[in-house]
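Only one chain is shown below, in C-alpha cells, and it's the form predicted alone.
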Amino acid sequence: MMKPNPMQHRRLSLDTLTVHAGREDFAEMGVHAPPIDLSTTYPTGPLAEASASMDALASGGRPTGSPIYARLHNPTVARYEAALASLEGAEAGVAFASGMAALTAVLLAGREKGKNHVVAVRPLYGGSDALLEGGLLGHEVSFVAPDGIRAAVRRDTALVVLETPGNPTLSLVDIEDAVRQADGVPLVVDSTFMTPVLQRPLEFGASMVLHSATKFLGGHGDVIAGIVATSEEWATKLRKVRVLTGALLHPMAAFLLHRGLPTLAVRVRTAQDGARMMAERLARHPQVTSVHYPGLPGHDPRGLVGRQMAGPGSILAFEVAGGFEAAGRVLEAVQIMVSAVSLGATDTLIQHPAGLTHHCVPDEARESTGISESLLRISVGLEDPEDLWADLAQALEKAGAKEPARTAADTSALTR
C-alpha cells in the first residue's frame, strides 16, 4: 500500500522542502537515495503508445508513456526538476547541461514571430553578457540601468532579463519593480546568487527565474548544471528547445544536485553567517577602498532585505588600494581561499572579475557598472570565518607592503 505523500496536506517550510522535495515516489520504488537512471534508450513497448508518447515529448511535454530517448526525458531529471520547482513555488522546472544551456533555451523559446528584441539590465554574469553583446543567437539587445526598463521595452521586445544581486557588484534590482517597468513583458530573474533559500523571483512577478545549478544548489564544485522554474506553459518551450538542441542536464549531474538539496538551506545561511562578518572588517580595512554587499548600511537602499530576499547572501566585492597589480598580489597570497572562479561551493573562493569571468565583457560596461581592475569577488564558503579573515588580513597586508596604507579618516566613509 502506498504511503499518503505529506507534500499533498500542507505548504511545508522551505528547509523541510529541501529534504523531502522530488522523493515523492521513493517509497512506491523501494528506495531510500535518489535512484540514477543512466539508460540511452528505452523499451517501446505498442508502437502506438510510443508514436504518442513520441508526439508529446517532441513538443516539449512529458512522456504518456515510455521515455523513448534519454535525449527526451530522463527519469532522474525529471526528479531534481520537480524538487526544485517546489522551492521556487512554481509548476515546473527544466533543467539544462549549464547555466548557459539554461539561459541560450530561454532566449529561444522566447522568440515569437515579429519579437526579437531583448532588453538586458547590466551588471550580468560574464558569459551572459556576451551571449546577449554578442549576437549569436540573432537577438537585438538594449542593455540598461534597472529604471530603465520601461523605456527600452518596444513592441518587438520578447524578454527583460536581469540578475540580482548582479554579478559581480551586489548590485540590487526590485524585482516588483522590473515587473511593472516590464508592463506585460516576460520577465526572466537570474537568481543564482540567492538560491530559492533567500529569494524567490516568482513570487514578485517574474515569469521565469534561471539558477546556474553549478553554483549553490550543486554546492561541492563537482557539477556543472543550469535549470529554470517557471509555469507549465513555458516549461514546454523550454522543454523543446531542449529537445532539439540536445542540452538536457546528464542523470548523474541530476543525481548529485539531488543529493545535495537537503542541506541547500544549512549551507547557504552558515556561508552567509561568514561573508557578513568578512564584509564588515573589510570595510574598515585600511586596504579596501571599497565593499559591495547587500548587508552593509547604505546598499540597499529599496530595503530589498528583509522583504524580496531572506538574507544579503554569502557573495561579497571589494575594491583593493593599488589597482589591478595589487589585486594580483591578494590573490597570489591567500592561502586557505582558493584563487578560482566560479561560486557557491564548500570552500571559499576567490577571483578577480575584470580579467576573468567578465573580461568578455567591454570595458565601457565594465567601468559603467563598477567592474573596475582592482575588484576582487569572494564566495564564503563553510570554513571557520576567522581563519578566514586571517587569511585574506595577512593577504592585503602583503598586497599593500608596496602601496601606502590609507588612514582611518580615508576608510570611515565606507560604511556609510
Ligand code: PLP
Given for the second form:
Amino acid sequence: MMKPNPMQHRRLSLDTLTVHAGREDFAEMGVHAPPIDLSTTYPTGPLAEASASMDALASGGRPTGSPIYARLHNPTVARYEAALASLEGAEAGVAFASGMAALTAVLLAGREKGKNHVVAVRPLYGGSDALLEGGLLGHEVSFVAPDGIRAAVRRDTALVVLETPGNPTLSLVDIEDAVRQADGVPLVVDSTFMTPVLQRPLEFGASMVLHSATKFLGGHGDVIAGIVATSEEWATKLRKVRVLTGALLHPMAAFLLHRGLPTLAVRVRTAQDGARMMAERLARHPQVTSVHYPGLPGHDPRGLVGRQMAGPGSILAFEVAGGFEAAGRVLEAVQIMVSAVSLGATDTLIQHPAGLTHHCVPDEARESTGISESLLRISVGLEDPEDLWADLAQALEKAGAKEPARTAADTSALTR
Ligand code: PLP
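Could you output the structure for the form predicted in complex with this ligand, given that the previous block was the form predicted alone?
Entire complex below, previous chain first.
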C-alpha cells in the first residue's frame, strides 16, 4: 500500500524536500534510489486505452495509461520534474535536453496568435541573448534595463524574460517590481545562479522559473539539462512543444539530476561561504578594480538579499587591472581553479565572459551592461576557500607582474 504523501499535509522545509521530493512512490515500488527507465517504447495494451493516453500526451497532458513512447513521457524524467516542481513551489516541472532547449520551448509556448513580441532584460547569458537577438524563432525582441519593462510592454507582448542575478555581472532584478511593470504579461525568470535553495521566483509573481540544470542542479559537471517550473496550464503548453520538437531530457541525465538533489542545499551554501570570503578579499586586492557580488556592502541597493534571495550565491565577477591581457594571464596562471566556462560544479571555474560566454553579445550591449574586457567570472566550488584564495592571489600576482600595480590607497573605491 502506498504510504500517505507527507507533502500533501504540510509544507516541508526545503532541506527536507531536496532529500525526499520525487521519491514518494519508492516504498511502493520497493526501491531506494531513483529507478532508470530507458525504454523508448512501451507495450500499449487495449487499443482504446492506449489511444486515449496518446490523445492526452500529444496535447501536453499526462499519460492516462501506458506512456506509449519515451518522447511523449518517461517516468524517470517525470519523477525528477515533480521533485524540482515541489522545491520551486510549482504545480509542475518540465525538463528539457538543455537550458537553451528550455528557453526555446518557453518562447514557442508563449507565442499566441497576434502576440509575437518579447521584452528581455539585459544582461542575459550570451546564448539566451543570441537566441533572442538573432530572431531565430521569429520573435520581435525589445532589450531593456530592469526599470524599462513597463515602457517596453505592448499589446502584442507575449513574455517578459529576465535573469536574476544576471549572467555575468550579478546585477539583480526585483522580481515583484518586474511583475508589476509587466502588467499581466507572463514573466519568466532564469534563476540558474540561485537554485530554489536561494530564490523561488514563483513566490514573487513570476509565471515560470527556468534553470540551466547543467549548473548547480546537476552540480557535478556531467549533465546538460534544462527545466522549467510553472503552473499546470503552462506545463501543458511546454510539454506539447517538447512532444513536437523532441528536446526532451534523457532519463540517464534525469537520474543524475535526481541523484544529486539531496546534496543541493549543502553544496549551494558551502560554495556561498567560499564566495563571500573570496569577494571580500578581491575587493581589497590592489590588482582588482571592481568586484561584482550581491553580498558585498552597497551591491544590493534594493535590499533583495534576505527578501527575494536567501543569500548572495557563489558566483562573482571582478575586473582585473590591465584589461584583456591581464585577464588572460590570470586564466593561464590558476592551478586549482579550472579555466573553463559553465558554473555550479563541485570545482571552482573561472572564465572571461567577453571572450567566451558573452562573445556573441553585440558590443554595445556588452559595454552598456558592464561586460568589459577585464571582467572575469568565478563560480566558487567546494574546495577549501583558503586554498582557492592562495591560488587566485598567486595568479593575480603573475598577471600583475607586467602591469603597474595599484597601491593599497587606490583600492578604497573597489567595493562599488
Ligand atoms: N541560463 C543561464 C543563466 C546560463 O548560464 C546558461 C548556460 O550557461 C543557460 C541558461 C543555458 O543553459 P545550457 O547550457 O544548459 O543550455
